[in-house]
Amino acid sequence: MIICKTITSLQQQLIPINQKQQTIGFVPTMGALHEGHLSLIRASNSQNDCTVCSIFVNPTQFNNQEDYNKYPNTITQDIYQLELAGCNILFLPDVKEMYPDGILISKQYNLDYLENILEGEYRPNHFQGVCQIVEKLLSIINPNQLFLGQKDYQQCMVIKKLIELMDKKGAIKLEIIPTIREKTGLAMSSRNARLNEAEKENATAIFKAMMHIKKYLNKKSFDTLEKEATELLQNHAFEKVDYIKICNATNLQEVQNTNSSQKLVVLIAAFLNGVRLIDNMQLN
């Protein structure tokens, strides 16, 4: 695996598969590797002649300096995994390397209301960050194909319409991967770390409580599964549920009721112990 730290080096080897028509997806990280990252490099290996990896901890989409300052770094063993998971090239910048004229939000997106629920509600400015570090990734490296995992579902719906924006939709394909979830139904996640063993114990309540909502989906209002899964979370120690929303698993606009019609899922934010952690599960 080569790893380069400047876009200068890395646009470099890029040259030779881009004039031999080669292939080339992407898969974007910022680091502390799991399982749920290496299912998108093999993914991205099984559909194309080279995989990018990038591992970058993005200043501009955290509203939180403590949530960023806190964000784990495993680099040593992300390089080993990339390795073996058969990554081809690695991009490590630093901060200066990706905003060399300060760390600004520049430029705003138009994401619609896409920007303003669930995710959007709670961390203003959230996803104009991730675009704007997105947009930037996908401008350096060209890709084929972008893979995504499910778990970061509403993010997933703001970089599609980001590949929209920028007039990519027919040169980059988007490419969302399933979760990848440990035995007990916790879903992989860098903020895993900071969670000792007994309070990853306690954060499998966020899989029962969408196991919950989707089993009484058709025997209980909407308002009754979300109230008694806020309940099995607060029973279960976390301290704070942000959101509990079962949406449109098309555009993700809130619903009240069953519709045989409609795809949905159910998406989750809560606190445990400080550590904000986010899921979601298809519902029907």
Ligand code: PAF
Contents of the next structure:
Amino acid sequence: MIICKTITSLQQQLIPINQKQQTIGFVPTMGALHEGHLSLIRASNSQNDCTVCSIFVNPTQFNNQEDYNKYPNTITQDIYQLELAGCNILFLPDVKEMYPDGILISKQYNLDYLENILEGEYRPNHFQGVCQIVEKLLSIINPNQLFLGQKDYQQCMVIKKLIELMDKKGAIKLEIIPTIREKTGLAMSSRNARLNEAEKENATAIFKAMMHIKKYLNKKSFDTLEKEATELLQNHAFEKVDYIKICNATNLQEVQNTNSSQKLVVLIAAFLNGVRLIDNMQLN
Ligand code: PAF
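What about the form predicted together with the ligand, after the form predicted alone?
After this comes the whole thing, all chains and molecules, with the earlier chain placed first.
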């Protein structure tokens, strides 16, 4: 695997690939890689001539400085895992390389209602920061396919919108890969590295809460289900629940009952000992 720390060296590596008209699959990450990320690398490998992965902890998408400072860094292990998974190029820039003019959100993306619901409501400006860095990365790499994990359900929708805003809808194909879970049901996440074993056990309450909602979807009101799921998290040491919402899976608009044929998804964000975990599950 080739490691590029600068935009110039990365683009240099991409010249022969583009000249040979080979396809490029791109997997953007913030490191602390786990099986979820590696499944994206493998999916890209199976469909492309070249897989590029980026590791960059993007400061403009963190609305909480402590969360940024504590973001896990396991770079030696990450490089080893990427090699094993067959990644061809790792882009590993520093903050100065990606933000030469300082850490600023320099542009506003029109994300419509997606900006202010769910993650957008609880993490102001988060998606503006995500769009800013993903636009930079896509412009540098110009991939044929972009691979994202379904665990970040709303982020997938935001980046789909970004690709439209960039006028790249026909050029970059977005591939959304299912969430990888531990045997316990806990969704793999870089933030899990901040949990001890007892906390990881408690964290499985998110999966249990989603399964509870799925089981009783047609038997109880959505209000009752959301309340019961909140109690379940609170009984497993979650100190704060940002949201538990049943939404239309296509547009993320909140839904009050099942009296229609629309596809539904439940989305959860909650804090366990200061670590913010998110997850989601398709319900029907
Ligand atoms: O999902 C992530 O890890 C990040 O939001 C992304 C897409 C790499 C942008 O920084």
